[in-house]
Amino acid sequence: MGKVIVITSGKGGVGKTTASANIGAGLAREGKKVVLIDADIGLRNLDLVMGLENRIVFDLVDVVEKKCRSFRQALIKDKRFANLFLLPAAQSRDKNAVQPDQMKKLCDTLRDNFDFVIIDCPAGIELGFQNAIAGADEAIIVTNPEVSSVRDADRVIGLLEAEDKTNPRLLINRMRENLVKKKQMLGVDAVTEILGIDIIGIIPEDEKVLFSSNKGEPLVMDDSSRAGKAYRSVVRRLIDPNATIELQIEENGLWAKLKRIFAGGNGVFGFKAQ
């Protein structure tokens, strides 16, 4: 039976959809059978980030309203990976077109057919959020190392706990260690002290993120991308919780690769692993 993971955040613009695309593609690259669900009804973007926007016929709303024969008819196969599929969001409907019980039922069906179901949650904490988390087993919260983003992430943690979605994990995105050293950006230690949840990965700032999104090619396919390497570490952690995490850390203008297991002992960036 597969695992359903929702990727969420308290605010938009933190890199949640990019994270969803890269985690899904990375899992497929490791041989896992994966379906990505874009739950952002009315504002779909996951298809663009994946480069699959020209192949959409049916969408998430069509599936729950049974306007197609089955969920399989709505899936878009990513030809770059043997086992990666996208279920796109509806672009011309509003967020109440799908209800939490419908999403849960769909997730229960998909978990029987895939190793991982990755849900790209809409920004905010209203109906779209409630729909997206309804069928999830686990949650990954994406935050940037800035005060407003961390505060919103803290709010999301409380909402997940209220829905019995316990033990969410944190993905810190757009980390710039040189700014942390100058005290112009929150460090990992500060973020974890505020949020108090385990970290699954730290993604460094990388200009290739923009190029990747515009081209519709996930970063995990680019071996020269710092962020791509960090996402591959997140994927290994999802498959094996004891896997070594590789972090691309800026040091004196260079990027040095450090390896550290997030279980026990002191971590990097001056924080202790949870």
The other form holds:
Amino acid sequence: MGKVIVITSGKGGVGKTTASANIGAGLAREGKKVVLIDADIGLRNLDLVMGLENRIVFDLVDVVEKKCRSFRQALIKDKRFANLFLLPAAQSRDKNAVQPDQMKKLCDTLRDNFDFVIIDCPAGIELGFQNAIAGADEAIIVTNPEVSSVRDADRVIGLLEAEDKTNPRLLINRMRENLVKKKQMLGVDAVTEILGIDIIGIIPEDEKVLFSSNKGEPLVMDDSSRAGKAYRSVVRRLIDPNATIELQIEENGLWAKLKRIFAGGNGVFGFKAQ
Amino acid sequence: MFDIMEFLNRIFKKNGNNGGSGEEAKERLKLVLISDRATVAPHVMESLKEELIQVISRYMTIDTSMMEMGLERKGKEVALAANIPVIGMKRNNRKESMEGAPPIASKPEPAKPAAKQETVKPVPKAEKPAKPPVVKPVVEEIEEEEEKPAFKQTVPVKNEPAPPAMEQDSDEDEGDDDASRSRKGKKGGRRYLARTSTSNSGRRTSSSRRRS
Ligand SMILES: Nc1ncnc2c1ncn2[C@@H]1O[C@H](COP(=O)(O)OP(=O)(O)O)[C@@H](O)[C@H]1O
Ligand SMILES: [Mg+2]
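Following the display of the form predicted on its own, present the structure of the form predicted together with the partner chain.
In what comes next, the whole complex appears, and the chain from above leads the way.
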């Protein structure tokens, strides 16, 4: 029996879709059977980030409304991994087309057929959010080290716990080590202290995220990318809860090396795992 | 454009005052989350209300239909405010529950106000004011010193921003899995922020429970 994990944040634009694509692809790369659900009805995007936008026939709403024979008919097989599938969002419908109990049922079905069900949650805390979390066993909260995103994350954590979804884990995205060093950005310590939940990973700011979405290729396959590496570490922790978090995310290149020498540091974000 | 102040700041600040804007972000977030977290889901408030009614009813007959309670917010302060109209006192039960209190002698059984609210003469519906702060007690056996007709209580919900996080741990009750969950937080931030308020979620409710 698989695990259903919702990727959520409250605030929009913090990196949920990017995280869903990379975690999904990363898990598939480790041999897991994975289905990604784009729950952002009306604002379909995960297909594009995954490079699967041209193959969509049926979508999430079709499955829920039983317009196709089974969920399998709506699943799009990934180009790169045979064990990775996408259930795309409906683009021309609104969020009311799906209700939480329907999502719950769908998740129950998928749980029996996959190792991991990853749900890309829409922004906000209304029905779209309620739908996305309804069938989830676990939640990953994506946040940026920035005030409004952290505040919204806190709100979402509260709402999740009110629904008995306990133990959400934190994914801090777009971390900029140099700013943290200058004390001009919330560090990992500060964010975890404020939100008080376990952390599952830290993704650095990386322009390759943009390049990869331009091409429709998840970043986890790119060994030279810092964000890609960080996502692989998140994936390892999803598979093995005891795997260590790689908090040491080093900048590549000569410039970064020089900076490190002058700063006297070694690229640690100032977070000490215990 | 060259900013002379910025330049001077860079030269002279460094390990000077209160760090950069990141520190400010952290402090501001901590403060705003105190009031953000001070919300209570309707069903939680409802069960709190029911339990309060049970407890107070051991001592007084109250008008539950006119009872009001909720969280009140003034700036950073959050308080649990309740306005509970009192119809009458129940001396008998009060005596039992106050240990060491001198026995109040010689009221014959049938005459005292019974524990059941229904036996108390009800306030005539028509006379009830729309807002209930003052409801005249109508039961005979009321004592003088207990004449306060309405029980108005404002319990401040503590929200001092930064108590030392670690020492909170010791007095936690070990069986509470909510508590053990929040204990996992690295620095206990949610823990101490959480304990400042009741809220719509387990972590905070449990934390505030731990306070008392
Ligand atoms: N680690 C990162 N570094 C740089 N840019 C990022 C990073 N993560 C996300 N982005 C960019 O942020 C934008 C929003 O990301 P997206 O995943 O669509 O957010 P959401 O799904 O939460 O709305 C995208 O343009 C994406 O390329
Ligand atoms: Mg998105």
